[in-house]
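Below sits a lone chain in structure tokens, taken as the form predicted alone.
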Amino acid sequence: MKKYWLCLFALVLLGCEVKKPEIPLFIYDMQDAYMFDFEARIQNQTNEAILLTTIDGQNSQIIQNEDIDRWINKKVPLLIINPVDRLSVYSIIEKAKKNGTKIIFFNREPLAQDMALYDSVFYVGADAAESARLQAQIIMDLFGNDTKLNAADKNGDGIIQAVILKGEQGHQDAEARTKVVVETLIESGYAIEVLDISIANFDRATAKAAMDNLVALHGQKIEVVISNNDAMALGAIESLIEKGFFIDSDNNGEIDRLTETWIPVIGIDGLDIAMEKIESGFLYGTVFNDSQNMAEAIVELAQLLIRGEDISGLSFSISDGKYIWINYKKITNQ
């Protein structure tokens, strides 16, 4: 009560320093160029309220695991976790539950049944069949809106030939994305043949490889490259421009699609150098995933959660109690 007192006359007279909250803040990997860009976001959007400290999992369950484990020892009132495997957080939430610790997982989607654990844990991301959907409706503008195709469809036989390049195998947005898009194409009347999958683990340079060989296998037969992500296309794009696939005959750094070659690559994402590369020309289109809205909402939640507050007074819909979904946006040059 004395320390009350005292800390009180202080405010009244110098101020008192209200010390803030340290949250940690848990990535998968830092190496990946979408989820660098995401946490730069979070941490610029807390506005000092809160202290945001950032852990690098380094792809590795484990590493983040142990990492989890010294906060939750900590006692600290809040994780914010980008899981590294999504079926792996059993574990995690029954921990937290134990100790009291509220949970925001984001951007890979734990299973319904382990966010039922528990009342104080919740999710804020986008759903990765929207993306597919969306990545669906861009090639079919590519290919004029039309199951007879345009002038894109390069050999004239009525069918798509169109090559994927997927994510992690088994990760939740890599399946759903590489199955969805196929699926909704098909659904729509188009005829599509996937001549090649390969995954090349949402990495630029692994794309690169991957692009290599799929060019190697099956030369000009593909009509369109899909890829999970930004950084996979990106990686595709180089490998093209090698390859003959993109020629800048005025060496401008841009593609004129009337009069120079090109061929479509389409990511996911929404990256920076993602959207300059649609404006040169080099890439025809993305879906862009908003981590701008999404980091909005995690740190306006991960302050109401903090400070006991009703979450029913969010500025972003809540589905379940739990659930922020946060919607897709294609984009293109068209």
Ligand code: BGC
Second form
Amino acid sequence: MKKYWLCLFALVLLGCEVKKPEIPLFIYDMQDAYMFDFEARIQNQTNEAILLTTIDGQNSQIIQNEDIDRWINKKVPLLIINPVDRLSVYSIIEKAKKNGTKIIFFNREPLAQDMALYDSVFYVGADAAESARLQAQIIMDLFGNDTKLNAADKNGDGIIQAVILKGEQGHQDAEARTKVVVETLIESGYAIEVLDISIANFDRATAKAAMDNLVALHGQKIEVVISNNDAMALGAIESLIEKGFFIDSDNNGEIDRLTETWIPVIGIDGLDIAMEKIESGFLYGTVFNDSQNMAEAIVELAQLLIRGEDISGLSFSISDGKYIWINYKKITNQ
Ligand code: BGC
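Output block for the form predicted in complex with the ligand, input the form predicted alone:
Starting with the chain above, the whole complex follows.
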């Protein structure tokens, strides 16, 4: 008799066990250094309540669309998407809407008109213009917070000679960061001459090659390298080391800015490896693109959406009923 009750108890327990909902997490390209780190933060954030399966779009919207179709057909309640091409998510939203599948987009922001197509579509990201304004502040600090400029103005002409490494064309961050960093400096009374803008797709190796080229074209004229992200800043530093713009004379692996040759390179993202380069004096500064907070927002929102609960209970504030904006932070070791 005792055995019977024990079995019944076990059965009830098993029967009542709630299966974790499996939710797909689409990443546009796991080769992207920032997204690789971001994905890990999202996964680390999930708890017993949710199982996330990561799907790599391999930088192909065609591949990502096929995967999204498969998951919509599986009738999952929610898709978490870092789209390959943020400008062509229209059909994804339409399909999800037809099937009642909710969507959280992140990092690559769909057009406002596409976001407006469906009530159950959300975006978690950061305001790219803000990162550019903070990057401009780092540049102003570098030039002594004085529009007459300090000794960082190598040729003493009162003008900042800069080269810009731009991320992927059409990406909201690449476009806004490139434009707003220059605008902010000008609005703050600084004279800036952009010697060149090279597109290096947010990628380290592409930026290394681009920087080789920029050095060949502009050489010692360059006073600052402004990069749309850290991966490209690190690629630029590799090139600049090879070309003798950084000389670690005592070979201690660090650049002493008072006694050794260096050139300011400024990134955005705050990758761990970039933080190490700030410590060792190779990277002048960066702006933290807070993927940790974004990961927390995504997972918290996902849980509410899966349970069909009211999102007003979220611990992050929501603008226009759809957007969660996470602030950037300025980082230097000055
Ligand atoms: C980051 C880049 C990254 C891109 C991917 C941006 O916010 O700054 O490093 O390559 O997102 O979409």
